[in-house]
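In the block that follows, a single chain appears as structure tokens, in the form predicted alone.
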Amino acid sequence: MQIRQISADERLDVVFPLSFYAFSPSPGTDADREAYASRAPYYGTVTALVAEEEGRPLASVTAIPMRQNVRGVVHDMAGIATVVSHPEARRKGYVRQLLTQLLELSREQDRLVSALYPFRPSFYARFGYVGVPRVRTAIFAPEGLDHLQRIELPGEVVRLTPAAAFAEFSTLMHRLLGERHGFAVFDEVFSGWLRDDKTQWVALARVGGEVVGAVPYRVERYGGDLVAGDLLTTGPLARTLLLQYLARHVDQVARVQVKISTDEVPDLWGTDLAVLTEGRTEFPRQGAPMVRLLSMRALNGLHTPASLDVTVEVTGDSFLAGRYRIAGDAGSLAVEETKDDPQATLTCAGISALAYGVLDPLEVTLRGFGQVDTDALEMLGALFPKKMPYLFADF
């Protein structure tokens, strides 16, 4: 088995047989091979690995360039997708070899840290990763908030194509990029697909003239349901205003679906809104995101509120095995090497899930992500109190 780096160019010849069969129903036509064909544009600057046998493609990893939001601080980094094996090929230990070697490079091009969507949790926890809360759905019936419709509000929801609409929803994305923690965008050239999108509207918010919300959607039929993707606001005034469009279609759709962030709270939008607030993972078409650090110096510049330092180990990860220091000063951490005898013992799964704010340090040891000293335990929730990421990007 050899395993190769290959261009946007071999992707349809290369990895389309491999990931139509892993990803949709099969066998697949040539309108197939044409639609995956007409993505290869977006691919230009993604770094993909396969594993061959003899010229046969039998296994394929890939890393989007994208950009994510860790406390405060904006990294970036490797989104892991189309992780794939001919069948004949599976637990032969194709896919780990491939997925070692994409993170090793990962980190040669300074991305500080890494999230995918699991077929399997339990897999990709052996390369480190920790599960991050899923988007929510919000499902409710549009006359729940009927009472949005009577009320004056400034600014405007106009309804767009992507194309369109791509200029200023991008600008809000890095917006979001820059206040949400968890946020993730993918670079100008993969972002292209969401531009050239012809499946879906966007609702955009603007006041006075800057766009501060915006959410995708598409009317599956008349009197069915309006499915929307994340909604997407900068405040309650942009969140109201995309609510109050979408009660505009109440005599058009039963049902509205919308996906939400796990800080929102849907049965507060209206007095009788009646609403199905739903976090749905299973497996394998629905896990929930997990994440890493692919480098301990993502730490630096985190924003911490504590002033005090701390002596970890992490071990068991090639790429982050060693002692530090994670000091926080003036609101924001400092990461250094040392030899002092560790206070922490940690995984890469146990300082990742402290990094991105999933796990106290208790909880860190309860899951079997490490070994924290007593006195270390409220020193580390000091420095990483909990905050919930809302990993926006869905790849």
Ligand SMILES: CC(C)(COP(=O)(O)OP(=O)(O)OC[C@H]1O[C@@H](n2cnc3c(N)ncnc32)[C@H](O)[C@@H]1OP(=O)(O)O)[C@@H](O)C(=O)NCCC(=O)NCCS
The other form holds:
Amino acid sequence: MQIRQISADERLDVVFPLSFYAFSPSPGTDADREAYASRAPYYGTVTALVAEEEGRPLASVTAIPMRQNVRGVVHDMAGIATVVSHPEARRKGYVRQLLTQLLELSREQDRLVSALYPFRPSFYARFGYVGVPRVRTAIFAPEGLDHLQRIELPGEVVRLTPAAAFAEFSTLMHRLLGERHGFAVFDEVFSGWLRDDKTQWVALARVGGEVVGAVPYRVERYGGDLVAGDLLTTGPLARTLLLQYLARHVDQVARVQVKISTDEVPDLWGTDLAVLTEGRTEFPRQGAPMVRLLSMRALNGLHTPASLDVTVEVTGDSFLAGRYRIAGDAGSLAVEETKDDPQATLTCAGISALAYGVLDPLEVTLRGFGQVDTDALEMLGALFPKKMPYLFADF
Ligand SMILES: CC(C)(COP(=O)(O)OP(=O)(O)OC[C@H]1O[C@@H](n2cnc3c(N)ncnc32)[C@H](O)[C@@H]1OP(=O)(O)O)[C@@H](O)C(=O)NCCC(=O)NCCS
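Given the form predicted alone above, what does the protein look like in the form predicted together with the named molecule?
Full assembly next; the chain just shown is listed first.
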């Protein structure tokens, strides 16, 4: 078996047959191939590897260039996608070799973190990834937001096609990238698919001419559901503007479904609002995303409220293994290698869970991601307070 990096031009012949078989009803038609070919331009900047036997492609992996906010610092990120192997070549370790090489390449490209949506989390746990929350869905009848129908708000909401909304939508995405822990964006090339999506509207909220919120959506049918993507907001005014817009569909749709981050509490959006807030994970289609650090350098500069230091040893991961002194000073973290005895021994999943704020140090130990000395439990917890990331992008 040989591994090589493929160009965007080869994707249709090399990756399409593998990924179509893995993710679509098959056998497919020429129209399926054409539909895939039409998406080729979005893959111009991805890094893709293929494993071949005598020139026959048998497995492939892809990294999408993305950026992500981790505790206030925006890192280049490898968004792992299209992880596939031919059924004849499964369980031979090809994907393990491909993924390991892809993560190495990503590090060389200075991507300090990585994220993915797993078909089965235990598969990616073997590669050091740890789970972060999947977005929730709020489902409600628009009548519940009746109180918003007539109130005057200092802003406006406009309905646009994704192409017409794209420039302002991108501005909003990049503002949220800077402001929200966990938020991630694609590069300009890959985000083209958002611009060219013809299946949705985008409601854009503006205040003083500046975009402050957006929600992509489609109306399934008259009297049916309005199905929205993520409610992207910069604050309560943006959220209220968008909810008012959704409320004004009261005579048109029976229900609104909208995706929200875990820190949104729809119960508090209105006095008489009956709402179901659902967080559902299912495999293989709806896994919660997973993340990992690709380098301990990713910790430098992360925001922390604590001024203290802890020595940790990271084990079992070729990219992160070593002893480090992690110090909080004047609001941010600094990490350096050390020879001191460690106060905590962590796996890649353990240190990644702390960095992303999804587990506290005791939970890290209870999940089997490391051992932490009793006095270091509190110190690590102070350096890395829990803080749920909002990973918006689905890929
Ligand atoms: C998932 C898939 C890519 C695995 O490919 P594969 O070639 O069998 O993977 P490998 O042989 O390299 O296995 C890698 C490791 O994962 C383990 N593994 C394989 N399938 C697993 C599963 N379903 N759950 C947990 N671990 C699994 C293997 O035992 C191996 O572990 P080890 O290296 O620690 O011994 C392949 O089955 C596939 O193409 N499935 C359909 C498409 C899909 O679901 N892709 C993933 C999208 S996120």
